[in-house]
Structure formats: C-alpha cells, structure tokens
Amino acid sequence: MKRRHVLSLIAAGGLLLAGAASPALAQDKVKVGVFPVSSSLPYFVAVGKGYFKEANIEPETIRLMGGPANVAALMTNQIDVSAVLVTLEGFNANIKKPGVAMYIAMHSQTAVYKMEQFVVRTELVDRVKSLKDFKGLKLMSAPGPAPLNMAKGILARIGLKDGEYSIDQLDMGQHVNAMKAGTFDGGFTLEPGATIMEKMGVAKTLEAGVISKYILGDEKADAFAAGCAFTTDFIEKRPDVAKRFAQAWAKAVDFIKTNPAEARKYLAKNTMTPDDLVDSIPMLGYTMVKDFTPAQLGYLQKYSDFGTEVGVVPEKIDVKKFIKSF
C-alpha cells in the first residue's frame, strides 16, 4: 500500500473517531404551560410543523387549565413560557412580581376573530335577543378573575347591574355539558366551546367581539385579551433560547395567517375540539408584539385601564413595560 494512501486512511479514521467522541448537540428544553384552547394554536403549529425542533428547542408541554394556574406556575418558575395567558391576569401578576409575565405575542379578538363571547341556551333564544335580556337569568363564566369581571363589566356597560343576574365561574371543560344539562341559562365562554355548543344544538352565540365593542368602543378594535408570555428569568438567563423560541412562534403565526385551513388541523387532538368540528373553529388575530402598530398598542393600554377600573389590575400601568419584542 502506497504511503499517501495509508496516510489518507489514517486521517479519515481520525475524523471518524473524533466524530464518535463528540456528543450530539442536546436540544434546549423549555417548560411551557399550555391551556388547551384554540388560543394556543401557534404552540400546536410550532410543535407539529417542527419549528421548535428547527430552532434546536425541545418544549415540554405542561397542561394548565386557565389563567390562575399559569400565573402560579410562572411566578414560581415551574414554567418558562405560558402559551396563552389572559392579559389582565398577567398584568396583575406583574404588579405582584415585576416582570413575571412578559408578552412576546398577543391574540386579537373581534366579532370576526372570535374567542370570548356570550352564549344563550337554545331553549331561550326566542326570549333572549340581546345582552339586556340576561336580566334575571343564571349565567356561567370562564374561570379566573379576569373573565368573570370582564363579563360583569360588559354587562354593566349595557346597563345590567351585578345582582340583576347571577354569574358563576365554571371550568372550561364543563361549559358544554352545563349548557346541555340546562344548569345555566347562558354565559361568557371561549372557543372551541361556543362552536361545539352551537353544532350540538345546545346553545347559540348571542354576541361575540364584546370587548372590542363595549370596552374599546370600536367593533373593529383589536382586543388583546390573551397572549404568549415569557418569564423574565427565562429571558435574562437564557436569552438565546428565548430568542429562538420567539422566532419559532413567529414562524407559526405566519403559517396560521397564510394557511388558516391547514393550521386548524392542529386543534384536533390538542384541544377538546372534535375532529369533525375543527374546520369550523374561528381563528384569532395572532400578532407578534414586535409588529404592533401604535393603534394596537393604544387598544392594549385602554384594555389594561379597563382592567384597573374593574379591579383586576390593582393600579394603572404602562403596558409597554410588560411586552418584549424579539
């Protein structure tokens, strides 16, 4: 064997040995609190399309039902990210522990982008034509102080005083069955619950886009009632990982906007949405904070101020302190 060929084999072997000795690059793990509602769609898309994997991130899904559970997990650093956190509850948490919930993206809802909405039991649709007709009825609300006080605040705006109706918080997993059983006459519910109720014929949407119309004063105003939030610890201690997570999230948002029909498929198996209803679930106005317009920032400030008015956010805040652009 010629000397040059022997040297080539030795070099090649050395490279193989070096490769074998190098450990595979481990993916960065991120603990994510996930409330299984349609508002969490960017997370499901980013997982399903492999956007996190492309960013060398391994998300750990931790199912947490509602805002209070996500807030508690953020405050105790049990999670790094909340895939969807009610905005007013996040702002409230930031006052108790500054910077615990820094929003990198938010989800607009309007009459078109439906999420929180009032529904009425099917048997009562002939009697209940508007929100004012809730007088004397028994209502349910999505769980948490923000949805409950938001529902009360909206009803107050149309002239119904607390006490002229009753309203109780109810776990989202029970909303459909509660309507079916007639436990409540109507309520303030979320998607996909409202669509499921309508398809089952147990309840109908009375009015959606209520935050835009009654709180922000413009039916087309972006009501940023929830969004994706990082802890400050995550941002400061692992800035590169946080940046890559946000980039994967932005990629999912772009995909939802350009391929809404395909994106909806990721609600199946990830939320309580039956497979045959996936195509009927309304989309939200998913928006990265970095892309906010001055008008959208103004809507968010007005919404926060309303939260202060109804006692969910203890003091007036500057919302710019609680958003983070990547």
Second form
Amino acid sequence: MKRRHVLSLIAAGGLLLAGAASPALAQDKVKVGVFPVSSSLPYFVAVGKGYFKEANIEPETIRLMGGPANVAALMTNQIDVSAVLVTLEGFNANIKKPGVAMYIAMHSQTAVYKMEQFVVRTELVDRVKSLKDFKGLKLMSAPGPAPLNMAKGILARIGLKDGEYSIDQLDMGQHVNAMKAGTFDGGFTLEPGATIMEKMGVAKTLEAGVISKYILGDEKADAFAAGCAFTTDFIEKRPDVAKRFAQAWAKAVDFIKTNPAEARKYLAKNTMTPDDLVDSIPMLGYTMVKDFTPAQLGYLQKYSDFGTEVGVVPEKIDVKKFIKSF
Amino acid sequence: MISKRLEPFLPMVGVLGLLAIWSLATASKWVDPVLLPSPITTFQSFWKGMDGGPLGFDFVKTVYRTAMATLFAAVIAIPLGIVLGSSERLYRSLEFVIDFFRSTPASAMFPLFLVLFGVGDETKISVAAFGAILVILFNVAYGVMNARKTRLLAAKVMGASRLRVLFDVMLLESLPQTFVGLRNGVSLALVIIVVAEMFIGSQDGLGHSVFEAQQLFDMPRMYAAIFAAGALGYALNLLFLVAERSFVHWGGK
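Could I see the form predicted in complex with the partner chain next, after the form predicted alone?
Expanding to the full complex; the earlier chain stays at the top.
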C-alpha cells in the first residue's frame, strides 16, 4: 500500500471516530430491566425494528429474572424501566414505596390471549373433563404466592376447597419434566410450558383464560397480569425521554397487532422459546394504558382487589394511582 | 492481653460488628430501607414469626428434613467409607464416581430426583442425603486410609484379626475425620434442603419462607427467615463439634 493511501485511510478513520463522538449524535440512554419471556415482546420488537433508535433512545438491556429482581432494581434506580413486571407484584411494591412502578402499558390474558391455564396429563384426559374433576388429584402451580393463590382462588370459585386436591408450587423450568414423569396429574401453568407440553403429547390444556372467567367474571374480560413500568424518578426527571420511550413502545404494540406472525419471530432469539415453537406460542393482548376503556380500568381494579383478597397485595389500592398515560 | 474471663465473649465481637454495620447502613440510608430493614425491625419479625407464627413451623420442618437427610447419609456413608477406606484399591476404583458427583452442584440433580421421587419430603431429603453422603464417605474413607501405621502394626503384631483391626483400630482412628465429614455433611444437607424448599414444590420450610417473603417484598420476614437458617446452621455445627469433643477426646496426635 502506498504512503498516501495509508495517510488517507488514517484521515478517514479519524473523521469517523470524530463523528461517532460528536454530541449531536448522542442518544438518550435508558436502562431497561428485561425478563426474557413472551410478555416482553414489545421491547424486542421496538429494538429490532429500530423504533427506539428513531426516537433517539439507546436502551441498555439488563437481563433480570423475575419480579423481585426487577422491583429491587426499580427501587434503587438501577433501571428506569421494567419491560415486564407482574401487575400484582408491581402494586405490592408501590405499597412499600409509592410510585416505584408506574405502568404505561399492560398485557391482557384471556381465553384468546392465552398465558395462564390449567392443564391435565394426557393419560387422564378421559377422566378429567372440567376443573371440578381435579378433586382428589395432585396438582402443580407456577411458583410464587401470586400464581399459587390465583390457582387456589379459581378452584375455590368452582367449589373445590383446599384439601380436596393437593397443590405444590414448582419452578417453571420443571413443569414439562414433572408432567412427563407423571409426578403430577395436572396443574396451573404458563406459556410456553403449556404449548411445549401439548406438542410433546404430555398434557393438554383443560381451560385457558381462567382469571378472566373465574376471577373477573367474564370470559372476555382482560386480565392485565403484567405490563411495562417506569420509575417515577424517570418520569419526573426525564419526562421527554420517558414520553419518547412510551411512544416507541406504542409503535411496537401496533406492529404486533398488525403483523403478529412477523412480530413472533422476535421471540426466537430473545426469549427461551424453542425455535420450532415460536409460531405456535399464543400472543397476549398488548395494550397501552392511554388506550384503556373504562371497562378495562374496571377489570384492572377488580384484579387488584382479588390480589388483596388472597393476600398478595397487602391493602386495597386505587389502580389509577399507579398507571401513567403518555 | 485479654483477660481469660472475657475470652468466652470473643465471638460476640463479630456479631456486634455486623449489627453495627447493618444499623449504620439502614440509618444512613446507604441501602433503601424497603430493601434492607433495620436489625430491630428484622428481629421483631423474627420473634413474631417464631412465637407461634409461621416461621417457627417452617423452622421445625427444615430441622426435621436436615436431620433426616444427615441421618440417612451417615447410616449409608460411614460403613461404606470404612469398607472403601480399608482397601485403597477399592477406593481408587470408585474415586472418579465419588469425586465427580461430589463436584456436581446438588441443585443440578433436582430434576433427576424430582422424576425419581416426585415432590414432597422424599425428594428434598434424598437429594440432600445424596450430597451429604459423598462428603461423609470421602472423609471417612480418608480417615481409615490415613490410620496411623504404628497403631495398625502394633495391633497386627499382637495377633489381632483383620476384622478386629478394622473395628478396634481403623474405625476409631477414622473418627476425628468422620466428624469432620459429619460437620460438612450436615451443613451441606441444610444448604440443599433450603434451596430445595425454595425451588422444588414446597409449602413449608425456611427456604419456602425466604422465597415467599421475597415474592411479596416482605423484607423483614425474608431477613428473619435467612437469620433463622443461619442460626440453625451454626447450631448444628456446634452440636457436632460438642459431640466430637465428647467422643474423640482421645484423638490428640
């Protein structure tokens, strides 16, 4: 290579570096706690489709497994946003520290937007036709007081008392194996576990959308079990960035609604969903809080009140205090 | 020089130091008080839980599971360790398996034990016993293998049979090392039980208590359960230490 070529390359490199360091191009950084599950789909879509970049936002993904880790990070301002936080856990955290998790979007679960469901082992399908047939059986539940009490609450609503069946909470990673080994007869599980079980021929869904039907009293009612939450600190100190982040999120929600098949592809590389199941994992009813109808707000309040009834949310709250429209 | 009369209080220095740092961290709000409550709040929760509350019940359940796991482990590992230790060739032929599973985290074995024993106490006790067996076995076998040659030789010279040498010399010689194994074994059993109570189907126990309190962000209750688990581990270690001193008072070399 000739000397002048080397010099021109150095000069071009220098210009590129100068350009990258230029303040005009600096993007607003937002720290996001990401629990890699299907509920976080709008985040993956917004990153993948470049919606955050368009809004001049550079999200920093911090992988955090489960609610307690996300809440601890929100409380200490280590993250500005939790991409997905279980609603009852967020409300509980807000009682301990008001405004720590302000929901800007929520994900609805119904019989169509499947997430929580009761499953039964394939061998017992002929015997167990409805939830009432769980009497005397050995059940498993997703771990944590919220899912466990939810499962017990639903079974109580159909007349099965605690003791007429046994129920043990079990780590989600063990659900498929435990059903395959016949350790349990059925249980209260979440996606993608239910789809995996069904594909493997281990278990079948007995009923999905059970929170809507039995807790909210309407099969079509939106059970807003999880959502995207901002810290009050983020909303108050960087209102413009928070607004742009919410707008990018809304754009991702629109994309999921209009192109669900394409949106699903973002689950493959971002979550623990097996590649061959990406196309069959049910979608959730992703909704921005600003678009809530009065009926949907009522469902959210009813859901929170049920959390209080089963002791997961220690006191009755007004859910309007913990949602934020952009 | 510290007065002899004050020596028994030396362990309190560490406790007081820990409490001082903890109090300072919460009083000065280095850590959010919601995430780290003060020692007083934590001990109030501990007392409330132990005095007829659910923590006392969870504590008893964990003690029961740990005791059962250690008992099973000891009953299996001590005789097996003596047999393996008495023949170095036999031990060497199984050394890989022992060391392999001794190095495998017990929590990685949960799925296997869950499939074998289902949920319930059987799984938790068996997986903890499995972990403890290997630690006790390893120590007992090495205790037997390292029995002092002079004593073995003396017994043989005096015409003791192989069986008598095994029980009267090797077994007693291995006791100090056996107690080391038991102390490690009981600590490991407690750790595995608490982890199992957190992650494989459980309705009670200290692990369940920690997990549930964490999910509900009831931090005083969570730290109270952690404290109870730590205190239990300390007490069990002390128990075996006292037993060792009573049984192996002749063990000085």
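All figures in this text were calculated on a predicted structure; none of them were measured in a lab. Positions refer to the first chain, counted from 1. For the two forms, the rigid core is made up of the largest set of C-alpha atoms that agree within 1.5 Å on superposition.
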C-alpha of L206 off by 2 Å or more between these two forms on rigid core: yes
Does R238 move appreciably between these two forms, meaning a CA displacement of 2 Å or more on the superposed rigid core? no
Rigid core aligned, does the Cα position of T110 differ by 2 Å or more between these two forms? no
A178: CA movement between these two forms [superposed on rigid core, Å]: 4.4
